[in-house]
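As structure tokens, one chain now follows by itself in the form predicted on its own.
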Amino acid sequence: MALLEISDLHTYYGQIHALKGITLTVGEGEIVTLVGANGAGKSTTLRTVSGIARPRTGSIRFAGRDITGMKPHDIAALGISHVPEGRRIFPLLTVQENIEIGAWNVADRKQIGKRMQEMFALFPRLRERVQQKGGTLSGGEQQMLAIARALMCDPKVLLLDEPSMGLAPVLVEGIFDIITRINQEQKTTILLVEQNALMALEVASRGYVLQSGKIVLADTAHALMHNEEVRRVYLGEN
């Protein structure tokens, strides 16, 4: 049984039909990526899973439980953390305060402290800036902060939306190394949306190609990387 199962999902923004029957699965321990152009429905898929957007029809099951239409904080409490596009950190709070917010549902202060140290081990740069305001960090540091905050509650599934957006090329590889470490060391399942399709497919085990709110192709990441149409349209090859 898949850890996350999305079945025939239809999501609207007003009259705009954003998701048109999305069906996909994410197995425990996998990194699965969604590939597609801007406006294809990738971010909407993550927003619907995390409860920010409500589906009109279809279902979402997590660990066998129907979570369709549940409120975002209830979904998060079950073990699904969402790192949204644009990071959305709290710029006036310190690095430590931003990270601690991620443990909103953890009552044990010792556990929070232990988890905080794990985040600093994963992101040493954040330890160096622990009392610095979030808004003064670089783009790469803010992305690290957003991911660390999402990991504080020890989620079973991490929804990552455009983690490399706006970062200098030299920082992108580092972010993807961290994504791989989170998957392997933290044993966290990841559903990844990333405009850099090549990097996403290199770290993923499987992928889905979205087009105009529909899945038009699904395969292993290796097969998608060698698919002529995918290479031409999404990997920039002639």
Second form
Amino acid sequence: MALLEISDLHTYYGQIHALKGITLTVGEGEIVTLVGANGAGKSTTLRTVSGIARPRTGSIRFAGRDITGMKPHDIAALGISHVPEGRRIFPLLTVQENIEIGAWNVADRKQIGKRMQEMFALFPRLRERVQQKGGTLSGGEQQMLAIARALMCDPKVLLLDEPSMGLAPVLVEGIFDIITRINQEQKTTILLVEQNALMALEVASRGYVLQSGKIVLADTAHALMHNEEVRRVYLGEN
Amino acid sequence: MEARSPADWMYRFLLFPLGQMLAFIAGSAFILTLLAYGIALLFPEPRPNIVLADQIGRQLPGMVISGITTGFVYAMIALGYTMVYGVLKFINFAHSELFMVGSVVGFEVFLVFSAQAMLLTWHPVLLVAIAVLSAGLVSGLLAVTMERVAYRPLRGAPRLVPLISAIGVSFFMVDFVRALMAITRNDFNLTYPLNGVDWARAPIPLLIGTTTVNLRPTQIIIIVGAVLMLLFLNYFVNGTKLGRGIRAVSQDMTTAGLMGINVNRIIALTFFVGGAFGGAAGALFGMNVGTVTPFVGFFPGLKAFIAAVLGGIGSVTGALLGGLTLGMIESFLNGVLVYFPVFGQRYTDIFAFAVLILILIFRPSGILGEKVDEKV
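Having seen the form predicted on its own, can you show the form predicted together with the partner chain?
Now the full complex is given, and it begins with the chain already shown.
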């Protein structure tokens, strides 16, 4: 049984039919990626899973439990961590406070301290900036902070929305290395949304291609990378 | 989580906020003293045989103390406006009624003290603490109820809608308390039973230089009480997990929800804290003025709103700065204007509202306000 099962999900933004029947699964320990153009519904899918957007019909099951329509904080408490598009770190909280907020539902202070040290090992840059305000960090550092914050609660599933957005190419490599490490070392299941389809498919085991709110292709990442259509449309080859 | 040293803790939660208050008081007192003497230069004798500069010199310590007292009351009310604005971007215009309810609860509590003959036997500090905490508790719970009933259902509605609802709540509460007092007491001029109680009413002479200023004990109670509560608030907002949650929600509500924070609970908590401070201020204010009515919230509430805008709405430090500054401005104007013919003390309100208009025109984000574009 898959850890995350989404079936026939329809989400609207006002009159706009953003998701037109999304069905996908994410197995335990996998990295699954959603690729597609702007406005294809990738972010909306993540937003619906984490409860920020409400689906009109369809269902989301997490570890066998129906979480459709639950509040974001209840979904987070179950172990689904969402790193939103644009990082959305708290600009006026310090790096440390941002990280601590990520552990909101963790009661054990020792656990929090230990986890924080793990995050500093993963992102040494954050340790140097620990008392700095989040808003003063560079884009790459903010992305690290957003990921560290999301990992503080030791989630079962990490939803990553455009982690490479706005980062210099050299930093993008680093972020994808980290994503792979998180998946391998912490055994965290990852659902990754990316515009940078090539990078995403390189780290993922499976992928879905979205187009105007529908899934048009689903295959292993390897197969998608070698799919003519995908290469032409999403990887920018002729 | 790195451990903080006790020295660091002392600095962050004791010395720094105390220093801040002192700086705000000293700064505004200094500027206003210069202004007052400036007026004295322009109008040396506003009335025959009255030398304004001499009068100012004599009045100065009294003006400063009364400015601090009023200023702290404004600051405590302003906190409620600013905290609620911080999380919801919404001005709770019924906040002034939480102050009013606090002053009425304070009255009821003192009535009990008086009936039980506790006023003269129990320690004043204990009596004041009980009255202020009860007022804070009742107003805090009322604020939470207000949010649940009148504002939460309107979340996501256009901004004007909850504002109108708030005005409705305000009228409702004034008339509700008025009806309640009319039924139970047959009168809604509520006089604290403190007359003749020495610890509350006997003037305390204070010798400053060559002049003696008579302090009212309730002024000292207001100042000490407000300082303690403001220190607590600073610790709560900046030093505790819940305070961190409030700050996170006020910066980015959606993302705070993703972190597992129950946003509605944090909003309710914010209303509770803001309401409690308003209510506590009401009880302190009531003890000082002696008589309160169900209408007593209107002007202090409005002035505190001005104070919040002046300091920078959304900023807790701004509420403190705005409150103290506005209190000081009013006190100095009272002290100076009283010597002018026609243009007497009764006109000080004009200046408070003039401050509001000037701030809104020239610096809408207030003295300490964040730039608008910094908000998400």
